[in-house]
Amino acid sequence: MSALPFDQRDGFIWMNGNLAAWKEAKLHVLSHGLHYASCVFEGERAYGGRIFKSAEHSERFRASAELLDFEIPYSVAELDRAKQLVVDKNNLPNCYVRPIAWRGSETMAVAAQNSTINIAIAVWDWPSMFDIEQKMQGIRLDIADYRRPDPMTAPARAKAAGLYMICTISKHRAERRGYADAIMLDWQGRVAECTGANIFFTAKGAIHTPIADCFLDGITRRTVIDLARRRGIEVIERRIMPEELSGLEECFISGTGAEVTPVSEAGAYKFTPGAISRAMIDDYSAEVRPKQKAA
């Protein structure tokens, strides 16, 4: 990825129905979304010019806004067309796609029912984090201090900006300690997810993953579960306590950014990336890339 700051790049960003020059796509410092976290977003990827599961992401985008008590003023079909327009206009067939919605600057108080809902869509180059052989070495994970909140205290099913505050803190701490990321426990001390990815483990040929009821049920997560079941691999969604990790074999994470990435270490626990991790990497890579039409 380029080291150029995100506000200094060239290209186009879609804002509220129109394409804007990248450097002119701005919001006011007194926007409600900035001060009160009334903001939702999506993380998507385009492969070969096609956004993977675009409609599913748009549906979740709208659902996240509803959980934060506002409505996205565009339909799923309109959002899908806008996203594709931005990919095409920026000539980035393989890229990261970021739709975002926030309350505007009409009100600067907790209550903001009359604020305008703003929508923007940006895309940028974001290659896969590692090649296959690097991935199979596995990344190292820390164990975060902060936990995912009780779903009675926050809209846990929304992809909302405010829920990522503790993720940033935990990711920074992990990187300072030499780790790539961190496992976050849930409010009851059970394994939940990483700071921006879901997590899977294997034991005796089956895949085990935490129940996604107090953290985001990722679209990549659901894709991996479907791919595993297509292979005939049993997938068990269950509560996983940290002390169980010593008895598990492989570990891998999934997300738009991470795609499928094996793990070699999580705190004191060691894993050996193996056949299931490799199969999920290969299957996911084949799934996301546009199929070639027969001659």
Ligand code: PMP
The other form holds:
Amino acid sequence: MSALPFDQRDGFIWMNGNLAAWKEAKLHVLSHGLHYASCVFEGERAYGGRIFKSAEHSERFRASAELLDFEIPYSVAELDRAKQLVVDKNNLPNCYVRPIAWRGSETMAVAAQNSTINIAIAVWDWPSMFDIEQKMQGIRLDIADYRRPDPMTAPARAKAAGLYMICTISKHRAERRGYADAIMLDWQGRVAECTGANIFFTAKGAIHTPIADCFLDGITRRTVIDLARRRGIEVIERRIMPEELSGLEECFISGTGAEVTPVSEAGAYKFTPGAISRAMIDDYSAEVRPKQKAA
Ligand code: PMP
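Alright, leaving the form predicted on its own aside, put up the form predicted in complex with the named molecule.
Starting with the chain above, the whole complex follows.
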């Protein structure tokens, strides 16, 4: 994988309807999206040349913008076509896909009703962790100080740039303390999610996961719930308090980037990655592969 900074790579980035040379895909320093966080984005992965659940991501992208009071000027079908074009043109059949939308430079004040809405789509290489034995060791999680905000305080269910401020701070703190990531509680002190992934636990053969009422309802999260139910595993969405973690057995996180990654430790609590985590890793990796059409 290239260690080049992201603005110095080669390839094509789709910007406002056209493919631009990677290094030319720039925005002005006076952009509303940068100053006032009027910016939403998506994170997706292509496997074998096809973007997994592309339309669901495009729908969420449009819904996030609506929560921030702006409209993405492309339909789901147009976004899906543009994303596929970027995957194809960059010749990256297995990659991460990043659509982003932001208010432009017409107005530099809190109110920016008539600013243009800019859209870009970039893709890059982001290998999945394939070594299953290494994966089954589990990652270690810190407990973040910041909490996911009350939906009365922020558009908590949008994938909005502004909501990542507390994620970056929390992840940096976790890394400095030797952890891979951090569990964030919500505004009521319940277990919510990690800084860029959702979280699951197991007890007595069932899966328990927080209700996604004040944080991002991950597309991987929904996929995992569906896969588990298809296997006949009971999935219970409920309020989970941090003190309860001592009674839970396995723990894993889910997200486009993380896919399904087991957890061995969260703060003072220990988990043992086991059969359910393994089954979800296997089912998820089978699910994301493009289906072979019958001849
Ligand atoms: N929560 C947060 C804060 C995230 O950034 C992500 C990654 N997009 C997720 C959850 C998981 O979402 P998804 O499964 O749709 O990638």
